[in-house]
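The data below hold one chain only, encoded as structure tokens and taken in the form predicted on its own.
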Amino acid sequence: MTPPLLERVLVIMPAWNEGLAVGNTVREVLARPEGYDILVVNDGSTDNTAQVAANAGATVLQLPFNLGVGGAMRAGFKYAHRLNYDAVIQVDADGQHDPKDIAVVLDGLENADISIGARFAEKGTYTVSGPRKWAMVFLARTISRLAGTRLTDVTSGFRAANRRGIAQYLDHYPAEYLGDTIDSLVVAIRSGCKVTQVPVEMRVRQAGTPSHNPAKAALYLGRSIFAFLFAMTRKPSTVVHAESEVG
């Protein structure tokens, strides 16, 4: 695969009621020497997320009501495609994704269409336990076999895509719960996208309260396995195959 020229990179930051954290996260990304553009997709927030993000220097796309991460990312991909960006990368508004690792994740696109910033691969101390861990291990092993490469963190939202990846996402990017991670990754692999991962170190939330608890972890287990099985029934996208034939 020919290494891409990533002259224009768009950081897509879906945000729902992240007024306490999004401003600092935007400023940290803009302070990077690489000169990334930032699009904050305000996902129907009821707080001052949009105003804080705009004041910090981001371009803000307003959604009229809460669609979830999948819906917000779909809007971001359409924006990136229309403005002809070379690559996109999703960064959480809560500050858990360290902006210094954006370049590391983008480097993965030298040999792949989708690059995942993996939390359980050599760096950092990020851990999970209980049903959430069981689901992550099961999904990582299963999707690794599908992708033909070892993936340890298939639910990470810290992921980048090149032009082929963006085109595939535009053709098929689900808005259902967990669809933005499991479903989108499975369909991308089955459609011919090459996937890789690079180790990154997670940070704690810069503000706000984590939503995980034992009940939600158990629910996560069931929903994530359902999302995988549902993804296997979807038709692969034809966009990537068509682009390969043209190339």
Second form
Amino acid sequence: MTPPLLERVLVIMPAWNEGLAVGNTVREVLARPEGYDILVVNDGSTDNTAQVAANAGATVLQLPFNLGVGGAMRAGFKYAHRLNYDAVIQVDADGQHDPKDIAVVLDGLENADISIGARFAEKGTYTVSGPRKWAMVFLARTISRLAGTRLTDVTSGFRAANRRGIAQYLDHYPAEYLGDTIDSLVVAIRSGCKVTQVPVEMRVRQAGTPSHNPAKAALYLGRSIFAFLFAMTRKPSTVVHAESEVG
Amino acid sequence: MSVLAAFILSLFILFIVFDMLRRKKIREKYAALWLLVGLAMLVLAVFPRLLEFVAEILNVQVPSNLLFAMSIVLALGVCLHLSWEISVVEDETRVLAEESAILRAQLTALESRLDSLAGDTGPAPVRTEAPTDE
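Okay, that is the form predicted on its own; can I get the form predicted in complex with its partner chain now?
Every chain and every other molecule in the complex is listed next, the one we just looked at coming first.
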């Protein structure tokens, strides 16, 4: 069934007004033979997300108000830590991440602390263009250099972490915009976490609409560069170093 | 006339801050700053020459400009301080939200386990809002 290193895996799904898609996504993940536990973090939805998720068989964390993806993930990491899970993996509630790839991304943890399911690595047809693409290329190059390994999709939300990764995230995981992807990754690398990526295929979202327009993309470029530079000045957390010295 | 107006205004500010402090509408750490500002205004209102004197020492040609500059710096400092305070408060709120969400999920899990235990020994349990002894 599951690899021996990762006995208890928690699938964390941050969900904000995903009532239309979350039920299907939860059922799809539960249908996998690996037997994952699912935690849907209801990020202050105004629709029936929590009810749908619970009916589909997921454990639901009810945040009393909207905290953003970063905030929702933080709550998920805290839950995973309290309940002593071996690994967590973030999966989008809208069904863009294929549940069969969960095992693939988790396999990346065999020789890393954080494993990213990358959308541009040879597989799949996911494409972007314009300022959004420049931002992604810039970030991928700089963060790859930092991590000492080739990363092509650093803003992917499809990522897994082991105990060391979770411990580091608990110490530093910003709830701000882009903090959950860029900032958290940069600080994790600087704190001594090993990062790797595995290629996965993205599917079209099951419900809801993506936001695409040039002005937003330009803003995204600016923000991501800002977020990266900011993350570089942050103090690395000592959690990981302390743990590896003991172990 | 303007001296009297400034005097009354500063007294008014001091009074309001004191009253808020008395009724616990403002914390001491914020009140201290405003009391200081009120007192400074009071002193300047009583001795208008003081401002001109200080302006001359600092080489500021129009004394009122010195007053404006000081007010702006003060307002900037207060804004920065409030931004800092609200960041701390937001962080604390977020942690509370996480805690309450986790506790609620654990409570729900406990309740359903209790229900299934009750189901093992007795007749099918009826879900009620408040748990009762059977």
